[in-house]
Structures are given as C-alpha cells and as structure tokens.
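Only one chain is given next, in structure tokens, and it is the form predicted on its own.
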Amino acid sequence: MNDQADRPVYMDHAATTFMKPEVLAAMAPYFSQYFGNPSSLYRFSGEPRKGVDAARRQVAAALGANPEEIYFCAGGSEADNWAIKGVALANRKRGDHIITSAIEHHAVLHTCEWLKRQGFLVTYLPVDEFGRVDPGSVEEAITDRTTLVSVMTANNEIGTIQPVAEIGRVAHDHGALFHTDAVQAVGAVPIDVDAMNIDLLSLSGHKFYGPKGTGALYVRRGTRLENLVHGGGQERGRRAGTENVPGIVGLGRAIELATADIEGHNRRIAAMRDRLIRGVLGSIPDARLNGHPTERLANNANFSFRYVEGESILLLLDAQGICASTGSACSSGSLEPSHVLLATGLSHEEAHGSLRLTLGDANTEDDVDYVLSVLPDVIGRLRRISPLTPPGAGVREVD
C-alpha cells in the first residue's frame, strides 16, 4: 500500500472521477425536500423546475451555447446514440453516408454499426501514429450524400485532442453537421460551440466529478433529429422520461466547478503528467508513450510496455493500492487489444501490454513518486517471467 497516504492511489479518472463535495452540496435537497415533478403544474414543482432550469443555463455557458440546445439524458453513451441515429434517421431522404473515425468509442461505433445493419454507408477515417485525424481525408471521404460527421473532441485511451474545428468547418463547407463525442473533454479543453463548427456535441457528468448517470446533448438550434426515447413531452418534446433532477442539478454544478478555471487546472495536472512520463520513460526500458506528445489531455499518460501483458500490471499495481487501466473502462474485461492502439500500429502485442494512467484533482505529487517507485518494479517481475522477453532486457534503476 501507498506509504504516503491513508488511501489507495488512484489514476483512472478517464473511467470516472469522485463527486465533489459542492456537487452532493447541491444535489440533496432535490432527493427530498424538492422531490416534486418538475413537468406538473402545480407550486410543488416550482423549484425541481427552477433547478432544471439552472442547470440547463449552467450547461449551455460552458458550452458557448444557448440553454434551449441544451438537452438532459442519461450520460454520454446515451448522447453520441441519439445524436448519430437522430441525424441520420431524420436526414435520411437528403443522404445515407456517415463518417466517423476508427479510434471512436465504442458508443459511436456500435451506432454506426447498428445504423450499417440499416442500410446506411459509414466511412472510418484512419489516424496517425498520434491517434490524429487528418482534416484532409474528411475532406477526401465526404460526399454530396453524407449528412454526418461525427470525430471525437478528445481521446478517452491515449489523449490525443483533435482539431475538431477544422473538421468541422470541412463538413459545413459540404453541407454535413459535425458531432463530437466531448466526454473526456468537457473540463479539459475549452469547448466554444460556435468557434469548433460543432453542431451536436455529447458529455457525461461523472467525467467530470459530477454524478454518475447523468449526460446531455447539445443540439444547434434548427438541426433536424429524430428522438432517441418516445413516450412523454419531457425536454420539450425530444427526450421522453421523468427527469432526473438531483442527476441534472449536480450536472449543472459539475460542469460549472470544471469550467471556472481549464487553465489553471492544466498547469497543476499536466506538470505532474510530464513528471509521470519523464519518469516511466526514463526507467523502463522497451516502453513508449502512446498519443500525441503535446496535443494530448492534461491528465493522461498511456504507456506500452513490450512483452508484458497490460492485465498482469493492472493485478500487479492493484495489490499496490494503485488503480489504473488498460485502455477505456467500458472494454477493460475484453482481451482484445484496444482497437485504438492498433489503429495507431501498434501491433497486437504491443497494444497488449498497455497502461493508462489519468491523474484528476485529489492527485498529489507523493502520489506520482510512489507510482514511479513501484511500476518499473511492476514491469521487471513480470518480464523476468515472460516467455516473450528477450535476454538482456530488463528495467533500469530509478534515480
């Protein structure tokens, strides 16, 4: 165990953060002293809809956007889904082509491929070594028949930020929206609706130490989209279901907490990132850094490891008190290699012995020097043991 602290290391604020405490602050009087429904009419649903309300305009200042395009769902995998099948089911008669990239989550790929089973043409753009998507071979992909484009705004594996206004100022130029799937992005990266060319954009409050179950879609004003969930007029008629107000109102005080201050946060967060990486790079032979070295998240650090397995690290590190991950939360118990990593080219055995490491607020530096003094360790057992290391190859000592 960490012998800095009382607690467990953890860096796999990718998969989820904690909920800040001025978040649960806001949330718990809508649990029960405002429990009312806020689509009744009567006085009792005055403040749940007051709540509702707030968050929405909470929501769209983050944005750069206006609150009534500001649509409350259930999280971002439920976002990207009725984005992508809300465009292309209610644009089908101008066109029946999507592009979208190959390192995607899986909640926009799974769509496409679900929308492919319908009869639609979905185009998967390839990346650099970086996990970049080239603005260019949009340009070269789209058609007069594509009514989407949809890339993410930042990577959930490797970090890599992509140069979303470029892409999507292409797709305008040809008549297409742009979605950008922006759940790892929303509190890292300055989002401007209007000055990224984004039409429709996803993000998920447990990204950013808000509650877990809570996501919205950002939806420019007179962009044609079919409903994801029929039955009642909740959110204006587009997204059926009781709302979900003590969700929302945390959702709202998240993003506001995120958003007061992206700059500073990065420097504390990315100096102690590049610390991580000098270090890991600088003891452990045969490893690389994975996504783009400068145009990368603030908080992650992804890493692989020849010859090793990035199962084995993550038990190894755990029985440490250290928690991380393999690659997204959502595939972790897949032994596929990440479908991210190989599009990089990485080979499959490369993409297998990989490690992800996401700093976030409660992160310290004594935290970053226990990990630095337990993973070559880590690498080095585990090397000495597999069949896959050549001889010679071991672990340097840390200074």
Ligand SMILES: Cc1ncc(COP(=O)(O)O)c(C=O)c1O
Given for the second form:
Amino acid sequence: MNDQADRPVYMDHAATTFMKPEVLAAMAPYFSQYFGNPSSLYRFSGEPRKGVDAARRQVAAALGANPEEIYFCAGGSEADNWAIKGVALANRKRGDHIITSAIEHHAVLHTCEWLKRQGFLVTYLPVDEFGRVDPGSVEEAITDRTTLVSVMTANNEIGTIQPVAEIGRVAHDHGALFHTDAVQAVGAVPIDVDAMNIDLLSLSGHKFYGPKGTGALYVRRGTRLENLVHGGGQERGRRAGTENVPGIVGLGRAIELATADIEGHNRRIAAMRDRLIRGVLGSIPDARLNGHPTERLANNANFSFRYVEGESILLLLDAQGICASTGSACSSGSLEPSHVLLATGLSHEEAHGSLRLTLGDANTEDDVDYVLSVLPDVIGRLRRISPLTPPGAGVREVD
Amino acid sequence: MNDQADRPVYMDHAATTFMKPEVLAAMAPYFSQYFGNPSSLYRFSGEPRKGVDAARRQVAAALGANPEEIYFCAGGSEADNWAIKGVALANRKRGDHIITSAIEHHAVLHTCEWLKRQGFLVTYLPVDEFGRVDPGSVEEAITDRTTLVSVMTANNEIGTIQPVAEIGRVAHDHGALFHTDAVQAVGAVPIDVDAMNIDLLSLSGHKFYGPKGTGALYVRRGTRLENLVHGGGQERGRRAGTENVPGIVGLGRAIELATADIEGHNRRIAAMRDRLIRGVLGSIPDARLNGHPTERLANNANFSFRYVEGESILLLLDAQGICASTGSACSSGSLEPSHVLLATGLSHEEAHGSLRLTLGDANTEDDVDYVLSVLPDVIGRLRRISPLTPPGAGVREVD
Amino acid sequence: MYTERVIAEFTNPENVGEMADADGVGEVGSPTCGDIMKIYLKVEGDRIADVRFQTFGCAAAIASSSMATRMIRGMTLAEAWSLSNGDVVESLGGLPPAKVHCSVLASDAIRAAINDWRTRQGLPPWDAGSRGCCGEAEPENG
Amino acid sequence: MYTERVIAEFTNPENVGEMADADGVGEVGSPTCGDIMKIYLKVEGDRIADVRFQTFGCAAAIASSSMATRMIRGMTLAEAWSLSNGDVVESLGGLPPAKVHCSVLASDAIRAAINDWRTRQGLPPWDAGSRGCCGEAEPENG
Ligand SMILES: Cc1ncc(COP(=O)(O)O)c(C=O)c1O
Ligand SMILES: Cc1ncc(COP(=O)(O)O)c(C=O)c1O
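Could the form predicted in complex with the named molecule be shown next, to go alongside the form predicted on its own?
Let's see the whole complex now, leading with the same chain.
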C-alpha cells in the first residue's frame, strides 16, 4: 500500500470528476445569500432567477440550442429516463416501438426494459467490433410504429463515438424522434443539435467538472414529451421541484468552461491517452485496446488483459494509488461482464479482464508514466496466479 | 421602494430556506477533495461513501427509521412522485385505488392525476374548515382495492398538521400502505415512522436549511415499490444516478440540526408567529386566520383579507422589503385561487385575498414589528382601490 | 416578472376611487376570476372630462386600470372605444403573457362604461364583442 | 467494501502456483462465471502435506483461495472436506454478500481436489452436493 489514497493518481474521470474552483465560486453566492426561490414574485428572487436564466443560456450555447429548449433536472439518469419514457408515453397513440443500441448506459437500457413491461417493443441495435452502430441498421429496424430512436453520443466504457448525425437523419426520415445520451460527450464532442439531428439530449454536470446531482435535458421545441416528475410549475411546467439554483448555476459555468476550447482540450488529453495506450500495448502481451481506434473520446483508454480479472487489477492498482475502473461488475453469485464489451464480440474471459483508464484535466504526463511503471507488474502478478495463463505468457520485457 | 431588497425581511421559509453555514461547512470537502464516486472500489471512494453512510444514519435517526430504509433523491417532488407511482404500479395486481386529500401539494395531486390517466381510481378526501382530514373519512373511502393512502404531515399553505398516526392506522387496518409528504413537517413536527404508522415518507432538504435539489424517501423494509429513475445500481438498486455526495452530506447535517431541539425551536418561532397573528387580526378588520388555531406549524401564519387580492399585497410588501407568499397564483387568462383554501370552504374572493407569512431561524421580533407596522397600510391602500370594499371598511385604528 | 413601469404604475396608481356623479359606469370581471374592474366616466360633449377606476385584482390589473384611465382622459368617446388592450400593454412596457388578460379587462371596462353612457343618453350601444374573463390557458411550451 | 484482512490476503496471497506432481487436483468455475479456481494437493497418509492454488477471479476469489489453502495445510482429508465456506469467510473477517460465492468456490475446489485424489486411489468419491457457480442473485432489499 502506498499512502497516496487521499490524492491518488485519478484516472476514472468517466465515473465522475472533481468540481473546478471556478464552478464552486460561481455557486457560492446562491447557497445562503441569494437563496430565494427563483419562481417567487418578490425582488429577492431576482438574483436566483437571473442565475438560472444565465445557466440556461450557457447550456443552450454549448449545444447550439435555444435557452427555452433546456430543462434542468437532477442528473444524466433522470434525463435519460425522462426523455425515453416521456417520448414513448406521450406518443403512444402514434406508435409503440423504440430503437436503441446494445451498448447504452443502464439508465437507457433499464428504462427501455421498463417500457417493455408496459407493452412497448424495443429493438436493440448491434454494434461492430469497435462498438459502432451502423446507421443502416437503424434504417432496417425502423417501422411505422417507431416513435423514438435513442443512441448515445459516446460510450462511457469504451469511449466509442457514434455517427449520431446520420442516425438522427434516419430517424427523421421516418418521422421518429431522436434522443442521444451525451453524458460522456459534453466537453469532448462538439455538439450542434440542429446539425446533428438531435431532438432530445441528456447531460450530467458531474462528468465535466460541474456539480453532482445536476443535469439537463434538451428538448427540441414542439416535441411531445410527458413529464417524469409531476408537481409544481417549475421549468415551464415540465419538471416539478424547487430549482436547485446553486447546482444549476454551477452546471452552467461548468459547461461553459468545458466547451470553451474542446479542440485544445482534446489535443492535450489525447496526447496523454495515446502515450498511455502505446505504453500499455507495448509492455504487456495479450492485451488489446477496446473501442474504436480513432472515433473515441480523447480521454478514454480501455484494455482487455487476457487470463486475469478486472476487479483484481483495479485493487492492485488501488494499492499503488491509482484509481481506475473495470467493466467487470459484481453482482450476487457471479461476476457480470460488461454488456458493452460482450456486444463488441469479446469473450466472457476477455470482457472480465478489462480495465478502463479515463484521463482528466488534472492528469499530467507524470501520471501516465506512473501508471505505465505500475501496470505491467500488476498484470504479471495476477497472471502468475491465474490457471488460464499459458506457460511463458506474462509480461513482455520493456526495451 | 426601500433598498432592503438584497436582505429583506424574509418571511417565506415555507417556500425555501437559506442554507446554514454548518451545512455548507459539512459539504465543502466533498466538492473537489473527496469528489470520488461512492460506489467505486478504490480507497479514494472511502470518504464519499462514509459521508453518504453518515448522512443516511442522520436522516434515519431523525425519523426513527433504519438507515437501510432511507433512499436519497433530488427533492420533495421526486420523493412524492416516486412513492405514489412506485407503490401504485408495483401493487397494481392487488388493487387500483388510491386515497389522498384535497389539500395535498401539487407534487402529490398531479402525480395522482397522472395515475388516473393510467387507469387508477383516486379518492380525494375533503377537509374541515381548518384543513384537517378526518380519519373517519379514510375509513369510509377505503376498499379492498385500495393499495395506498397518501396524506401530508403538514400543509405548506395553511400549516395545518394532520392526524397522520390515526390515518396510517386506518390504512394498515385495511392492508393499505400509508405515505406521508413530510416536506413541511421535518424540523417542526417530531416524526417517528413506527409510532405514526408511516410506510413511506417524503422530505426535501431546502425546507430545513439544507441544500436545494436534495431529498429523501423513507421506505419501510419490505414495501413493494417500483423505481422511478431506472439505471445504475445506486441506492441499493432503487434510485439510479451518481450520488450527489455533497448534497447528501448537507441534507444529513441539516436534518440533524433541524431535529436536535424541535420543541425549543418551535417555542421560539411560535411565540413570534402568535404575536404576528394577534397583531394582524387586531389591526386589520375583515381579516381571518386560515388553517387550524392550534394544530398548525409553528412558523405558519396565513390570512385572508377581504376585498383585496394576494399578489397585490405581496408586491406592496415587497416594495417595503418584505418577502411573503400568497395562495393566489397566476395562470393564463385568470387568477387561480389556492385549492387548499377553497377546500377549507373559503369563497373565491377570500381565497384570492390570502397572504402567507412563514417564519424562520433568522427572523427576529424586530421583523415581526416591521411587518406589523407595514401590513395594515398595505391592506388599506388596496382596499381603497377595490370596488368590493364596503363604505367605511378599511383599517382599524390601532390603539 | 413585471417591468419597472408596471410596478411604478401599480404602486402609485392614478385616478383611483369612486365617482358619485359619473355619467357612465362600466364593471367587468368577477371575484371568481380574481379581477373586477369598474370604470367611472364624466363626459363633456363627446369627450372624457374625468375618469376614475376601482379594481380588485393583481398588480397587473391595477396597473392596467391606472394606465388605461390616464390614456383615455381627454379622448373622444370614439377614440376611447378604439383603445386596444395592446395600447395599454405597450404603454406599460409589456406584461407577462399570463397577465395580458388584465389589459383586456381594462379596455372591456372602458367600453362597458361608454355603452352605459350611450344607453343613458338613449343611444344604441356599440358592439363590444364578448371576450369573457376566464380565458382558456394557452400551453406555455410545446 | 472489503475488510483489511481480505485486502492483505489478496495483495500477498500464499500458496500460489502450479504443482507439477500433485496427488489431487480440483478445478471449479468457468470464465463465463468470471471465477476459476484450481487447487493442487500433495497428500501424505491422510494428511495434506502441501497445497497450491491458481485462481482467475476477483479479489475475493484470490483472497478466499489463499486463505482456504492456508487453513487446510496439515489437515486430514476429512477435516479439509468439512471446511465450510463460512469458515473461510470468518477467517477473512467477512466478505460482502455479493462475494460470498467466492468462498463457496474455494471449498468446492478443495472437495474436487480431494475427490480427485480419492478417485486416483480407487476410492469412491465423497458426495459433494452440487452448488453450481452462477447462483441466483438474492434481492438486496425488500
Ligand atoms: C408539502 C410539500 N410537498 C412537496 C414539495 C416539493 O418539494 P421540492 O420543491 O423540494 O421538490 C413542497 C415544496 O415545494 C411542499 O411544500
Ligand atoms: C453514458 C452515461 N449515461 C448516463 C449516465 C448517468 O448519469 P448520472 O450518474 O449523472 O445520473 C452516465 C454516468 O453514470 C453515463 O456515463
């Protein structure tokens, strides 16, 4: 064990990010000073209301949308649930068929499962070995009864970026709405809801250095959508609940920062990522990169290491002060391999041996060096324990 | 106009409260230092996880519940939606009837309307002139098909406290579950979920000096409940979404502070409230107190002033630096009088002329004096404009 | 939500009060709708020599009454008749969508007062159309 | 989620490796389940003289293998047979509910190795029951 646990080398930014000081600074006045309810009539509500309005403009600007098309909510999961149930239920008279992909986040997949239990039909599109959805497969799956196509902008595990504009085009050609879960994409993939044919888009503040428990749903004007949370008239009657003013203000500031220079940000992060990928594949045999070689998020590196299991890798890395993630999740009775990796054609064994390293704004080249110095030995140790390791396999000598 | 707008005499604590410094202090380390995802495996998740666990214990302690029965969510509205839809849908095979009251918050009423559109039957119990539900009326309304009774602990407009223990008893006697919206009650009404026969209870952080955008649902062990937000396995698989750790920690600290000395707090606040009520009724003719004379929240004073309309009162008070609220809400085309006041038997005119003053921890006796010095003149001015004012009516001379 | 002009007009309304010897009186609205507006006219020749109002209602209703009465003072009855609610809204620097009906009420009350004067004069009332008070709510968004 | 003892056992496991001249070998699990455990026994008389394991799996699986092999070294075969997964969990200071199956796998692997030894000796295998690997998930709450 080392004692870096409090300030480890954090490479799990796809899980959540720290909040930037600028974001906290923007939020600060709204906790106890401008604490009023933005919907109230008195002047004391002016500052909170201005804060919320400004945040709405900031989010809209980041997406190429109009402020009136932005609805604040409590996170990416709520936004996904709302978009998918909301469209499905509001358009039920028109059709009962929904198309999504096999590699969506559980917030989308479990919502679709719920809709199936309510009598809807759901098609799960397959992906290729890199995790890409073929827009042609949407064309094949879509019918007169299809009201919604939901495909994520970028995948949270393997980082693969989808051809959303083309998928949206197919949806529109057939009169269906197009929703995209952009929770991982904001700040990394430039978004223009018009150019990308997007009718609904989910995002989540804590994925781009904003506050946890904040999110937004973009809803194109005129879209038929049922409410998910009923009650008061907040968010123009579409999402009840006293507005989380500090959170909304923080979300606005965070998205502004995250989208100010996506290209420059990606260049810096991708350079580290590429060195990480080259270093890992160069020093560890029987390793593969999961996801797309080029159409991937700048911060995402996802590997499969044969003969070993992901949680073990994670915990040995943790013992060395490195925070990472794996697609191998624990449920009672067995390890659940990542549905995303299986959908790309990996075997269970390969899917179990996955490691996700996701870079962020606080990472340095030193962090990459440190991971590259630790990881080969970690994989080597676990392979020496594994009954699957063929004699001789293990760790390549680094030259 | 005075220039107190930035720091007005704030008497709208039922709408929202400022956040206490202790609460912000508790949250502070979790924004950017202990920012990790509490569900992750590495040690860096330890602090966030401990923070969430401690908050769960704090909320449980405030309700006489077990920590495993507390589920965090994003606010009172979400908690109400979740409880009511969740129980109704999960128990649909057993029954399709729900009982609630005519004076619930819109988060409950609009949720019930939604369920009606899904084919459920809803009974709205009447209230007496003080806004109380008669447990006997629950007994009359309940049938074999009733799966849920939902009656709020205390009303947000008129402050009336309901006989929840008795209502819960009737529900249980007939095999129905009992939910209560305690959003206004936490910190003012001592809660014991067992003694009060409560199966589900909603609360919202920003009503007791905690963070906005935080809430919790208490769910008695073994209660059949569908999820509202589907997705990841957070909150033991019942409420998806990356945990809002700072918000949860703040909610925990706030509820601990709010319930540390409910009796002492109520004594102090009720003394101010009673002076306010006496002063208003003593100086303004044709005024009445809405709600129950004794079974009411310590901080709530709600009046009807004949011949005048609430929004006008509000804006004239605002011009004098006083923040208050009215049941007279504006919707397109007409003024919507409060459904709560109408349910207590008020005429439209009386319901339109309502004013709610809700005290809080920062209010002082001076604030009460100030309101008492301003309000009679405000009502007098509006009455002089009103065609309804009978000759001679207006403001009683204060002696 | 209100413009400064609305707030100023509301907090210091003009032409407030009853007029005992009015030549024409118009009242519209009801307590159920939440607004009642009563306009009193003093007519000299075909001009409005004096005007007063009494209003039960929200800030927008009071501001609209005050503004409308200021606007029609000195007008001919025909000019006052053709004052549209849009003119009132414009003079107030705008009203929130949910409050536009208050300005409609003001012009309705003026027309009612003018027709009351005409009736008292034995003239046939002009055709005011019927706009009701509790209009249907327009969906705010989509 | 893991106790310190689990982490310690996992990061520094004992008895790791293949045993070329084992007297009994037991393997349970599958890559599909995500855990494979292989136990090698050296038997002298009716006692376990030496023991090795190889495990593909999570930290709990590796820690359980290490702990179980340490516990049975020196035991009679009958004693080792009756080692329950609960004994292993206890020695580890507890396992999260979702991970208890890993300890079951460890005692299953030991029994498989013992029966392999018995079969090689021409003895009838003891009855191990059948516990499978991918157990049904218990609902966590309510
Ligand atoms: C009684 C009651 N229930 C529910 C709510 C909704 O809570 P929130 O606005 O925090 O979602 C409120 C407050 O607005 C309330 O007073
Ligand atoms: C692609 C994707 N969608 C949805 C979510 C859910 O977002 P949240 O946890 O903020 O609710 C996440 C992250 O957890 C995600 O990565």
